[in-house]
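As a starting point, one isolated chain is supplied in structure tokens, in the form predicted on its own.
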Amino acid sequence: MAESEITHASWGMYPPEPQHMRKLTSRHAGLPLTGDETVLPYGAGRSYGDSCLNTGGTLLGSAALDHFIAFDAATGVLTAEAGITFATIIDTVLPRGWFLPVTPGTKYLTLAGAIANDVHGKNHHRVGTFGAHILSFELLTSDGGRRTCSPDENADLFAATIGGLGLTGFITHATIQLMPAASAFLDGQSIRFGNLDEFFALAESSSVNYDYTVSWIDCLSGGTSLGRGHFLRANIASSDLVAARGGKTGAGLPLSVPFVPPVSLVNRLTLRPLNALYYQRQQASVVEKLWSYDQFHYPLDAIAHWNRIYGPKGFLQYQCVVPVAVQREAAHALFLEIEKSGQGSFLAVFKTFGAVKSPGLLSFPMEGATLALDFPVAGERTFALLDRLDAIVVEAGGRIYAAKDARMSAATFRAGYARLDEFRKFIDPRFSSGFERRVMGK
């Protein structure tokens, strides 16, 4: 077993807490356990926080199980190794006719992370979250034992792995449904919209007719154009649609950040003018697009480190879901709170969750609106604005999303997962994070 010391373990970069990782080899062997550490999977290190550190413990390394056991390209049902990629599926199955169910906004991320996370995308409102489309998995736990589980099969263990965060065992390899795709594009169009009643009356009526819907929010606007952004809606694109149009799947030229920066490009000076630009950059009010479906899915991905750009501090990631009952008050609610305190984030995504009932004990999504930004770490205030934010979220009843966390409080994670006892019942004695010792109290 590979062994090293790894500083940046998240892609948020904070915690900057140095890791020790041993390096899985082989789906076939046991879990490679010492004296009394503990340990916690690791995949591709895309989680935002300390859900995928483990420090004082040991993460185990799952980048060299990255192979496919079966593919039916008939049905499109999946079978492959924990550590392989959802870019390494892509490049396979979608010149077969074949797409991801559901995919958040990076494709580098590993099979078995995207269970422990059970991600969501922009098609939520249809298909729910990933773990909705996992036909089964094999769990290694630390008493050595290998359990298959499915909705059939181990179903309990089943649920509290899928969003579990990696603490009930190590996924050697998962079987999924995958989706047909005619194309590797998408059909759509880019909408201008003026406040948070426009977002929401787009969200309602895309919902029809759209497989796929997501806005970029201008959070530091106010006034009469609070929530103001850009709403895409889009289906995937027929072949002869594509052929018509011309579309071209070009990766362009390589982009990269290839150092931290002393201090983060993304501050005060920058974040209101780089935001009204990006707004204004679309004039007409509705543009119709052909997207590759790399630049609808994943645009950061077309940037590698882009995470640098926050400075050596890092960043903190942080997405909330309100329900749909109060989303509409939630949410100007929240926007009013970041544009008062001018710690606005250029990464901003607003869309709604559909009805759809997640699978996990642990899972994130509920039907409502959620909100993602990202905040440089600019000393105590960024962190109390945080807390503001979770106060507003925790009185409407919602949650914030585990895997992008690096700082809420135990009681805050409590109160926006009620189904937290009956988890803690699955978490595998020898495994921990960073995560589940500051929220979960061990």
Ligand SMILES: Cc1cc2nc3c(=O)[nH]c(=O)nc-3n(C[C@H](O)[C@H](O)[C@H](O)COP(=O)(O)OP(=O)(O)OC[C@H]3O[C@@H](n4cnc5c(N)ncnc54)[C@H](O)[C@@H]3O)c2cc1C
Given for the second form:
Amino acid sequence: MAESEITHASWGMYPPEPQHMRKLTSRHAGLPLTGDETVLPYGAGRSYGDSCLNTGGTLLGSAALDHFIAFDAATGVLTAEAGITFATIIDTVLPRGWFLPVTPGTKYLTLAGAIANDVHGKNHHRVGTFGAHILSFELLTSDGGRRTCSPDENADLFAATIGGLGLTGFITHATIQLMPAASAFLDGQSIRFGNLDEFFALAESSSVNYDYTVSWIDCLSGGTSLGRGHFLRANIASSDLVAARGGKTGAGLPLSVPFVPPVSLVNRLTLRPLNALYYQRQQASVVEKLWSYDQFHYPLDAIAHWNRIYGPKGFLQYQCVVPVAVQREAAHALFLEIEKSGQGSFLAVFKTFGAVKSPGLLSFPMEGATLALDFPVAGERTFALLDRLDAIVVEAGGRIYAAKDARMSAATFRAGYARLDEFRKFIDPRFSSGFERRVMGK
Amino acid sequence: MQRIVIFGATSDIAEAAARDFAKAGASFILVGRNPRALDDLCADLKVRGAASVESRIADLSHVASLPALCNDVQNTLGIVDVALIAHGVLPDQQVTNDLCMETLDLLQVNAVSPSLLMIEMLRIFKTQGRGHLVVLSSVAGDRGRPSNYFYGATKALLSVLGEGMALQHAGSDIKILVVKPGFVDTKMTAAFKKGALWASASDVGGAIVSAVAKGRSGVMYTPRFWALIMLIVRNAPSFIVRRM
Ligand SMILES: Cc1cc2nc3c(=O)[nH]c(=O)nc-3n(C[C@H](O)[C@H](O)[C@H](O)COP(=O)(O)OP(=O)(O)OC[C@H]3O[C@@H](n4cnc5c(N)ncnc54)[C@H](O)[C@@H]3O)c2cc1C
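Now the other one: the form predicted in complex with the ligand, given that the block above is the form predicted on its own.
Now the full complex is given, and it begins with the chain already shown.
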């Protein structure tokens, strides 16, 4: 058993607490528990806050559980170990005409990490969360249990583990249904919009004919252009179209931030001109586009370790969702608050979720509008701003995404997740996380 | 399609190399000791694109069985394009109790067994008129250092044997590549503190696969900067090496 100490274990590098890690070496072995420590499964640490940290306890690393187990190229059913990354899955299945049914904005996360946060992608309005495409997985629990969970077998544990934040046990491997993909490209449009009303009109008109939609918003502009930005909408391109337009895949990982600079390179001085520049970069209001899957889904992955530009204090990412009935008013209030504070990041991601239900008890998405953005940790005023955003979200009946959180209150969490008490019964007594201790205490 | 045999197939570096070979549709015989780990790797390589994968369970320290094993490999694959010899152990020299017995065991696993496999596979390559023999040695074989000279001595044997074979067959279609990785983050080195000089098993595996694609023969340091480091280490005065 390999034990080590690691730092910067979550993507936001906040809270900056060193972690003790034990790597599993085989999916066939039992859970490696010692003494009375608490444990938490750990994937690739692509969660931002403390839901993938267990300070004072042990992380159970899945990196060495990276084997494929089976793949049927006729049906697109894939079985693989917990620690395999989306990047590896894509490399292997895309040449044979398949893609992940749902992918977040990075491909360097693991299969089990995607289950534990029930991740969503730009096609949520069409296909729901990743959890909706899981056929089964195997879960190890501290009582020595090794259970297969699926919609028909141990269905309650299945539902608790999807979006279960790693607290219900350790997933060793999973079987998922992939989605056919005619090419490695997406075709669609990038559309400039001037304010929130225009955004919602575009979201509505695009949701039927486009599988993928997302927009980038300039959070620092106010007044009549509050919520201006770019709306991207796309479908997987046919191979004929790609051939006709000469699509080329970009090279992987050309750039990297090699170390953590002594101070954050992201601040008021650098942000405002950058945001304005981004908004004006595209002159025409509608531009036809052909993107490689990397360019469309994973623009941030193009710079390895981009999280380091925020410096040693790290950063907070904030993602919330507000229900469809009040999404316009609530979004307006959120953007106004952020614009007034002048603290928002380079760009915010804004998108509408659809009505497809997830099997998960603590799944984050709900039908409505979701906003995600980064904040450099600039002391109390950052935390105070986020508390004000929380108040707007709770008032609207929305919730905050645990995968990105390091600071919400227990009350905010409880208000957002109605099935929390039902979930609690499934928490394995030996499993815990910084997040769990902070917001799930009774 | 490349036909490949890997001895010590479930070692991290061998596994990484196998995955890269599989992507290009290779056929494999994987030799190892742990049946479960071999089964897992077989399944993995098939999904990654291997044309076919078979395994052989063998304790490679039983050297008497090695010639028969190599014949079986040749009969099964028909032609063997690549033989990768990757087994070996890294003892903790500080906690060795029965020095004599453990040294014998270590020599058997790390030196005698791979040497015999090199000789046997070379014999097969001569009958074929071609083949690529790749042996995993280590920078530790370049100089005797207080912390690990037993391990280093076994690797020195493989390096010299492989280098000599490579020179003997220079210019022919029989290639012999001695791979000398520096520090690699693997199961074998799990207990070590890692720093900037450490490479991943997939870096080293990838380097092996591209060296085979280029038909490289001779000695290869990987990552490449180790060639420079070892040039300095080989020429450093003993009072410095004493502290390494
Ligand atoms: C650039 C970027 C963009 C992102 N975009 C999106 C997005 O668009 N949509 C979205 O939903 N998310 C997004 N995320 C968040 C990310 O997808 C999630 O945090 C994801 O869960 C990270 O997975 P991981 O493998 O890194 O797991 P970790 O972050 O290491 O762990 C995440 C959770 O999974 C649990 N876990 C890990 N392995 C296991 C296991 N074997 N068994 C049981 N539980 C386990 C952990 O305990 C933890 O609770 C983004 C993150 C980044 C860095």
